[in-house]
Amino acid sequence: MRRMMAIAGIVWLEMLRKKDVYVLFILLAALLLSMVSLNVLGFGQISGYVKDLGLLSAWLLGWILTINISVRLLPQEHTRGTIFSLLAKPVSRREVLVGKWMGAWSVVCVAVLSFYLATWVVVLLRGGSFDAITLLQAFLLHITALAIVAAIGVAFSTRLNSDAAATLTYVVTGTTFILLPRIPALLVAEKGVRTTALLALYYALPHFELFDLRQRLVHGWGPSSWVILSRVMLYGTLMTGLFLLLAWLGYRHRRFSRGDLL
């Protein structure tokens, strides 16, 4: 654990050296600067659109910056030749693997947890409020399913260059958030080798809609059973390991050369 701790720590010292983190603070913070001065339909009072609006950034962000975190560590250990120096030592790929992981996944869980806070600042200064423990639901939900997107950039860059794994992950996980929901609907339509595709598809992969809590908190429905979100972040937790799972297997025999620019 603690190979993969320090593994994890120097993905956090090459984030601070980058300015992605930095650029998509100032792009939330602009974004909420603008809903502070926005006077919804003439009302000066919050209103459920500009709670939905925040929420939905906080998303939408988090989901682009776990990407492009988790696809580029461990291609730019190859491509820089610092894998080999890092395997030189007493640590397994696995370990390699699952403390990129970890590096990333807590950079993203420190980045949505500022958007959260940054989104209920201006919905207090609107004189609007939030319900503190369904808050506090909807971001231990959001840094589960974050943690399922992590996994998956990972194993796409175990074989992969980090612009093809940003793609294949970005196709991945937009089209499991967009299309999985609307499955049970289109079962009614199919019927043969298109119902058990598309019934594979639906128990394969992960159910993004189970972490959304959004609608909750705009509407002000109350706080989940914990026992569901116990349920929920446990299914998260065995996706995330299935994801890791597949990405030790494609990666624990894969050959290193000199020169192999990924």
Second form
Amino acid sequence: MRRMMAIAGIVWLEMLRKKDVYVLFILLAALLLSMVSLNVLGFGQISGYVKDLGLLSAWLLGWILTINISVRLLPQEHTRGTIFSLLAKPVSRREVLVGKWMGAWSVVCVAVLSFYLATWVVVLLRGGSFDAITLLQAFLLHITALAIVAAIGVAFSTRLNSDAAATLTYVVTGTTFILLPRIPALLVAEKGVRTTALLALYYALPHFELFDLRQRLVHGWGPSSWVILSRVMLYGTLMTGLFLLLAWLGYRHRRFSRGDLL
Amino acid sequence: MTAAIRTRGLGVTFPSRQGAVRALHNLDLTVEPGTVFGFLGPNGAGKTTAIQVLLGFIQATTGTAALFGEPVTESIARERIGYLTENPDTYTFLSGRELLTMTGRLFRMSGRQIRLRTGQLLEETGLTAVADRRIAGYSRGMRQRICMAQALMNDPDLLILDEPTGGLDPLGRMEVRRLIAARRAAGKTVFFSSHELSEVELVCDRVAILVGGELAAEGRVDELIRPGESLERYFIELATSKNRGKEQR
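Coords for the form predicted together with the partner chain, given the form predicted on its own:
Okay, now the whole complex, with that chain kicking things off.
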């Protein structure tokens, strides 16, 4: 664990030193500005719109940040040649993978927490409020979903360069989020092999919609059952583990040769 | 006593569009603890491939390799080794001290051990004054020295040097020679791959010469060369005759 923490620590220091954290602040400022500017549209008194927009922004920015961070950690170790000094230590490839994923996910958790806090402050300033328990549940589910996204990003980056891995992760997670909940409706009109294929996709890919409590927060429906929440978080943990396992399978026998850098 | 390095029938074949490329063939090598071992060969002889197998960067196609009796495929095999190349590739956004601290954590050293060893190595490499400055601002020589300190963080029983003097000025080379001498004096093993034959002749107890991926000669330097002959001359004759033999076949 200590080795994985050390590797995650490198990710943190890199984010801070390479000014990546400033991108986060710019995104946060953009989020706040967009919520404040709702006055211009005449929606100033309707805190529900502020909540909706704030949470939507938190989801979008969290998604972008997670992918951009997670897909580049492994490829850049290779391009700058530091993978050789890292693997020459008593560090297994599994520890490298999980350490990188931990680093990326922990950075994203802090970023998303700041997005939620910013949204909460603006909603309070607008005279509205969030149910604290529901907000906590929404945050927990949100970061669990991002753990899966980070694992998918890391998995693709074990064999692809960062650009290709980012594109694939955007496509896979984006389409999964939008299309997967619609598969049951599509199944009604399909038969035979197509039904099997659709069902296989339905069960194999992560159901990100389960982690989205935005409507519950915006409409004030109150907290979800902790039992259901725990089950969804367990599902998210298993999905994260599954994608990290796939990442390890792709990474454990990968050849690293200095000749590749020339 | 367990050999520091032991390979048996080690072979590596790379797949390519023109057919498989045999980089290493049937390499049997034993490096006893406490020796300075020179690993020589012309370009493309397979030296770096062999080192990459020893460090677990690539997997052998055939044969076995072990470091202090542990198979190289297990990360525990790298507990007692240090590794240094001619390329001072490192995390330039870290300071020298942070790099050594991170390295200590990877070796599961305690906080106190890390502080002590870091101070000692920074002192030895003459980097104490710039220890808290980011490596991005270091000169090439300073980067080489911080990488050297990183390779010595765990006080390794086996130090693997892959062409460490390539691209270094005379002062840098002297630094590497001093390092090898210090490791020898401490009873540690050094496995040293190089093109600089005069360098090898000066510091190595034993040498192995690879040609075309195969072991062409192995032994003490004074056993391999005739009196008055240089290692360089022996090396050139051996490499030429082996290559000629291959072409005739």
